[in-house]
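The chain below stands alone, shown as structure tokens; this is the form predicted on its own.
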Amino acid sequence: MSFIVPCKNEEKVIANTISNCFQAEYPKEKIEVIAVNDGSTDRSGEIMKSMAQKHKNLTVIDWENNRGKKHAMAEGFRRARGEIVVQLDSDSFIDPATFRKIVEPFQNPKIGAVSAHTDPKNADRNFLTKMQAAYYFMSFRVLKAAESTFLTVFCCSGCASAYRKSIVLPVLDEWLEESFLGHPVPWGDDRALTSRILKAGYRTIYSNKVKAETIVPENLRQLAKQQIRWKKSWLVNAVYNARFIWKSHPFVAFTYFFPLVGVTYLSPIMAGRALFYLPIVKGVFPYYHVIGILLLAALFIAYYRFVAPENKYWIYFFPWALFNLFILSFLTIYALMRINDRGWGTR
């Protein structure tokens, strides 16, 4: 097992990460741990090389200048010596005591990647984090394991994922020369990855038994530009799988995969009408429409309880869904607008 960790500027958690993959339950002498310093300019890379010191079977990566985390993500799957690799975000966990879990399912050989559940390790911090905690249980514990059930996940989530390097070796070079509209694509790294597995022949879960943790953005400056990020990505993906899904998955293809990017997508257009072309013009006020988000938010949360009792978030995802509809969701034109600019962003 070898785990890839890249890194930019994260000289708070970088340590924590790094001893957090030596903790796994797993036999210590079959763990190989691999992280790259993209270019920091603050302590992070000083603080991975004190660590390579203390473990014999961390590998540090030291780069004068910022590549990026797809270029930092293939050096270390080309260095690595284990059968599965699992990428991990600077700032995400594993859970030591199921990391098993996340093993487990590829002694099926069909098996290309495996994607953990993440919660968020600073919900807690104040009403948005705690927004976030929910969003984040929904889009695991619903739509990754709606995808899982048909053995079909479309993003292997960037915070904690693992791979078989066999597959992610051949698809590569591509996967590293991805391009939209005659650019190269600097986000959407693990989904790009995942939909380069699907085209492959090879099947992708989630497991819920797999827990890991991520931080996550605490100001909406923060999470403005994460979404902006994810929604850029999410295009671009849908476009690249839209061209291979309908033959290799025809059922989840037209029964999941096309209907959901339509929603995406039609969401702001809709929104849009209800909250101010009716009211300006037609002097309609979207009582309606609003309600309908919340009693759809609440069928979410009542499966919500049901797999998750003990969750205590569960109740902000009231605010979350009413906060998608007058906010998120108008930013998915913003990044269709802004579909050209590559800039990473930062959180």
Given for the second form:
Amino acid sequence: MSFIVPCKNEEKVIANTISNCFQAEYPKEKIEVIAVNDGSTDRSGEIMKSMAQKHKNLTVIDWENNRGKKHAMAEGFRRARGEIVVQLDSDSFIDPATFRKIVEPFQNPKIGAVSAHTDPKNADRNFLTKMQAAYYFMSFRVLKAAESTFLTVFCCSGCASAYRKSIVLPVLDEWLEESFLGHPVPWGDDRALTSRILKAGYRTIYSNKVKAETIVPENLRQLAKQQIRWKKSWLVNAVYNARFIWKSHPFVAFTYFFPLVGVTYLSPIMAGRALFYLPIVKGVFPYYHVIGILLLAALFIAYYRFVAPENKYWIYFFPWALFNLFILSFLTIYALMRINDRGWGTR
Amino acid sequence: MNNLEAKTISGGFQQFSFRKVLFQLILIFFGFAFLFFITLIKARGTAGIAFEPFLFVYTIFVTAFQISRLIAAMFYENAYRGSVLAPRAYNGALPAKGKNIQKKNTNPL
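Alternate state requested, the form predicted in complex with its partner chain (shown: the form predicted on its own):
Every chain and every other molecule in the complex is listed next, the one we just looked at coming first.
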């Protein structure tokens, strides 16, 4: 069992992330952690090296110059000794008590990757983070769960996911060399890797039994940057997936993937039509459109409350639905227009 | 303060959760809103198709798709247990049944 923790300038959290890996409820001698310092300019590298003195199963790869998260992950995969490799973001944590559950599904030889359930660690920080807590829960427990019902999760989250190394190694170079419109793609590493596993004919699933936490953006600017990056990676990846998904997973392709692509591409156009064109040009206000979206949100919340009555963030899914309608849906157009800007745009 | 105490019929006490009541009120509100919405659609549905057919069809399509995801999510646990955690079939030769015969220093005949 190997953990890969790529890291750039995370001096505040990196020690906790590495310690968290060693706390996993799993035979200690079978845990290996590979931490990659990807050209940090803060004290991250120093902290990682000092931790390597405490933990003999910690390997630190220290790069002077930043090469990108993909390269850091690839290096980790090449060096990993375990067959199951858990990729953790440097600001993400897996609940040690639930860790064993991420390994369990690999009993099935067709399973190539498992995505953990991730919630925001800083959910209580402000209104925005509370909305994201509701969105994360819905995104994992409803959307990923729905994909997992068909054993075809399209994105095993980069926050915390496990991969079968023997499946990843043969596709590693293709994944590293991913390009779109002639330029390398620096973002969406998790989505791209999951696609390659699916293309190789393996199954990807989500496990709600493995609990992970991550730090989410705390202000609008950070959130917008993250969403634009995610939308770009989604757009690029949808093109890649469309080429093979109808052959390898025809049922999923026609019942899930292609409708999803259609809905996502059309949503900003339809939102613009309902919110601006019709009221301004035809004097018809979008009451039905907004009420319909809130009703749909209510339906999702009813399910949310059913599966997680203890989760206190459900109410924030209403404002998230409106936030998505009025702001995030239009970011899809912006992301499409800026698709050739390959900057990371991270926090 | 969110938690008050309310007496149950059996005489015991249960936690009174403001959030729980709020959730139930919201569900009731949305139940009524949903009925109202259906009435409106019935009243203006035909006109809507003629007036804005693309938006109308798109809305129905999206709603159906979103609900299908919700329904698929409901089967997640079964799919997980059935396809992932079920014991894998062994490819080699194993008998369908096994019998354990305990034996010590007995005459082989």
